[in-house]
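The chain below stands alone, shown as structure tokens; this is the form predicted on its own.
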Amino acid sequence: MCGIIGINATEPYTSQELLSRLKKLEYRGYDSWGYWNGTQLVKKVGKIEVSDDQQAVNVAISHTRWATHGGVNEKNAHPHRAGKVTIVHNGIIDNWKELRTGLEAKGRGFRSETDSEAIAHYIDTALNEGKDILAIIKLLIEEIHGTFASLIMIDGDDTLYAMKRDSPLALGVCKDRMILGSDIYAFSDTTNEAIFFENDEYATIRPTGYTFYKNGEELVKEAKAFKWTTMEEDKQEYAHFMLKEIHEEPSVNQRLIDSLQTEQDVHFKELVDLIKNAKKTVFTAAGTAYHASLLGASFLHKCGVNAQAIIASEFENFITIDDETLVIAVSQSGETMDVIEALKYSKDKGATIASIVNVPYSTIERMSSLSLQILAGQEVAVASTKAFANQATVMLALAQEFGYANGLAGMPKKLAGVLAFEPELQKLAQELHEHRDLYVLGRGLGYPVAREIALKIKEISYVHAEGMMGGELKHGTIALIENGTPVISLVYNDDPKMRSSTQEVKARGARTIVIGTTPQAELNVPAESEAEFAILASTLGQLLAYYIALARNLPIDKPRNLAKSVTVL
């Protein structure tokens, strides 16, 4: 979940460019950061400070951290240096203790609590023993258990070295430099050509060239053209990226719908055919994308399609996969490690793999025989908003092909209409922001939305929020309802069962907030179908979470302990 950047250039550059590119990846982790430019090692806790030290260099590496092993402090921040070797690392080394014990037996002294430092000591020890660097990296890859995307610098050597397994790593090929990054956003402003590392590949990176290897054999790899955001995102007139990205939902939604009818039309129809020909279709995802997957499975189920949604981290425990199964991975980043593991399992069972992603050329997309892009654009805020709206819209479009009438064409306009509720949501947030507990109830398509709204409130507002099935309320949770406890009820078409659940908590003193489709609702959503209501209510929930967090004066775009792209297990 960390972000790494390495630049090897023909002309000198300063830390300003290095850190500006690292800043683009700060959504991947922001506990601490640092860089090494050949002479200067900088390591700091907190958000990245882009300052120009005026020391021009040709090669440097940098890192922004999401802590896994060891606390958040300067000694655990990357880069890690041992002798003449300096490294940055994204991933988790499972056998780091064994490696460390063996290196300590050889007299190596460790400064940090991290698993990553073992890489630097391993390489420096082997270099001191007279071994060749490429032979060392090959052996290291064989001995490491776990995941890694790592960049390596050696004192006196102007070559950058890189290696990868499971954690993402791409090489941007520019005219006067090579830029290594955790994803293409790191260099998409300066080149549209990249090479993507596959598992257990390693490379030597020079200012004007590169050589890739695997198992000691040289590989032939060519740069591929890609399309992605070319400009650095800014908040424009908005106070936070999250609010800006919510307001972008109508435009990116229209872009997606247009694309499914034009440039993505062929792939879209191929995915429809795969669903028709599969014995069963299984969506797998994590977090927000899982809630979109639950909607997708429900949409298709209403059309008689055998569809399920299984959370990726428990995939093997709750589903049977065979060669007649279609597995559709859903991921904003395309790098979610739990999903990648679920796809590996599915491939081993002979399943067909498809995906719905936002970031092109990602690992999940490359693992898929077919992929659709949701075209939400770069999301800078950690909480996914516009990506969720577009993921759910893809699900609507698929279900429409199976006869599900759902008002897909009017979705962008209706999303724009939902933004008009903002003043009411600001006022409601002022009422709710001091509460420590909140519940969201839903039935049918409202259940995934209840979970998604609760997730947003937890992520951004730090309020304990629980999204649950309305029918399960009386099987335990109702014991937690006290006088004034906020309960949000999602009530489509005045559903009598949801009305009953709402009355049950109201009778016990709850402060009920009804999001519905009738004038009696506190927030009356103009939806003509249950599917429309589900997506529009989700956007209302995003705005509510934002304004609760704003009232609590919290770091909305970068909430504590979270990262945008979850690339570790």
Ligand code: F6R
Contents of the next structure:
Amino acid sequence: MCGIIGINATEPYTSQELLSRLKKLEYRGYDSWGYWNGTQLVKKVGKIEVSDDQQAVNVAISHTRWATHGGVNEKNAHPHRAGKVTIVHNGIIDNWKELRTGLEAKGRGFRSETDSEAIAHYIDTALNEGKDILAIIKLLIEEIHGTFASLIMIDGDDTLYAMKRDSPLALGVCKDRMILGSDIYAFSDTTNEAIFFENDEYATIRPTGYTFYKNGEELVKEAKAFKWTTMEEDKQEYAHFMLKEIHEEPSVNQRLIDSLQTEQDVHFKELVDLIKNAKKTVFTAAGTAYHASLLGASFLHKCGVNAQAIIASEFENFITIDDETLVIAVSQSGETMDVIEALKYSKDKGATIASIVNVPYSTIERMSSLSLQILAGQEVAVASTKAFANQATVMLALAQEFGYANGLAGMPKKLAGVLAFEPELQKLAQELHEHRDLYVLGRGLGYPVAREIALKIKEISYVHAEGMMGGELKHGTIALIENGTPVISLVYNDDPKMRSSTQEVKARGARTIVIGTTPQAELNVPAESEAEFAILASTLGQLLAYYIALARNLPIDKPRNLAKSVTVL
Ligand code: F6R
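Next up, the form predicted in complex with fructose -6-phosphate. The previous block was the form predicted on its own.
And the full complex, kicking off with our chain again.
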């Protein structure tokens, strides 16, 4: 949620460079944006516009917002300025009201409804009292409750200041400039050297140098070389990133399978050993990654492994963790705050932490003693697609080590085969796109898939879709079925229980659509195992969701109210 960029350079640069970097982080939030370059404060609602403003500066900060405190308007957009201090902030300050009241009592007038503005006033007030900036930041970090990745500029000072707790912040080290950003996408086109801020660290950033501190002590931090697949930010011939990313599934799936046998082979085997040695394995994740986790838990469960998947935001309420538990976080971004919190809790209980992530060097990867990368490449579309296919494939690979052999090697080819359903799905979407409600039913491995398909439909087409267990339908939800209500059933191998759930809704007038593996199915997926069916049907569902949203003429890659990386609780 929210992306921030700050650049301190030896040679002057224009807002074009700043904003084209900010644009790379737009997926983190896109309701408003702004920048400060020492003289100009620009704040706008909507998507980032990279202007051709030629004013060149050496230091500037910028922000793209996903609103938490205060509505979406120019006033609440960042940067926030107070006196000679300008800040951008990603995170949530829990005690902002107390801070604000204290500052108002000192005569400070606030302009916005945000929690963030308090940071600017706090620093400016303390500077006016004659305090030293580093002492102020140290004290501020002690006094703030909550999360922050914040960049600070002070009029007349060409140093850039940065501080972080829980929200991500990285420093890209280039020959002639330092680039601060919420993640490595901010600078991975220009440098592969980065330093990652850890909690409660702060730093002074100059064009060719930096100094890190924690609790008033100077730290020795070296830049690390990172490896990242080439930026995949070009839509190519596709109308949307989402469609392009679904089409990339066969190739990124092959890349993943190859790497699990080569460069990730050692880590992969270590993870298998961790699962073997643990009393229980608990996957934790949110949204789409949770659905992949459910598949993983079920694959392992089929081989007698004690495995569960728990939604990260409810983790503490539904699972007992101890030092014999292995917790595996699954996350595309590696920055989801609910997952980070579940990991902190698990660490406190003595559990071993592992992860399966897409973005390398992310917070979740750094919190884990062992991490596998799914190598899906950058997902620009907010809806997760190729990451899901690869997360599910890692699960399949893990389960295969426990005796669950289910066509792993053939997966890339099978995924390519699913793309041939596009014309049929387009036609189906034309029929479905005007419905307000839609249901997706599944059993066993089909259940997470039903939820995943429904989630995709909801988030990009704004159609209310409910993904549920076929067996649960008759316990209440069937009351909602009316003449013509679309119900998608996921039926592997003509499963009689799924057939009867389908019949039950059909008898009440539903328009049933069977995605199955027999010729009777409306969409007959060429899957040879239940696991294969689960993964392939998910891709089919991604395409269906895409074409429904297209028929509704919606902003598919950046749906309303969402952000790709959810870094607040
Ligand atoms: C849905 C979607 C979200 C994410 C969820 C977790 O298409 O993208 O549900 O799956 O926010 O995000 P990560 O995987 O980054 O932890």
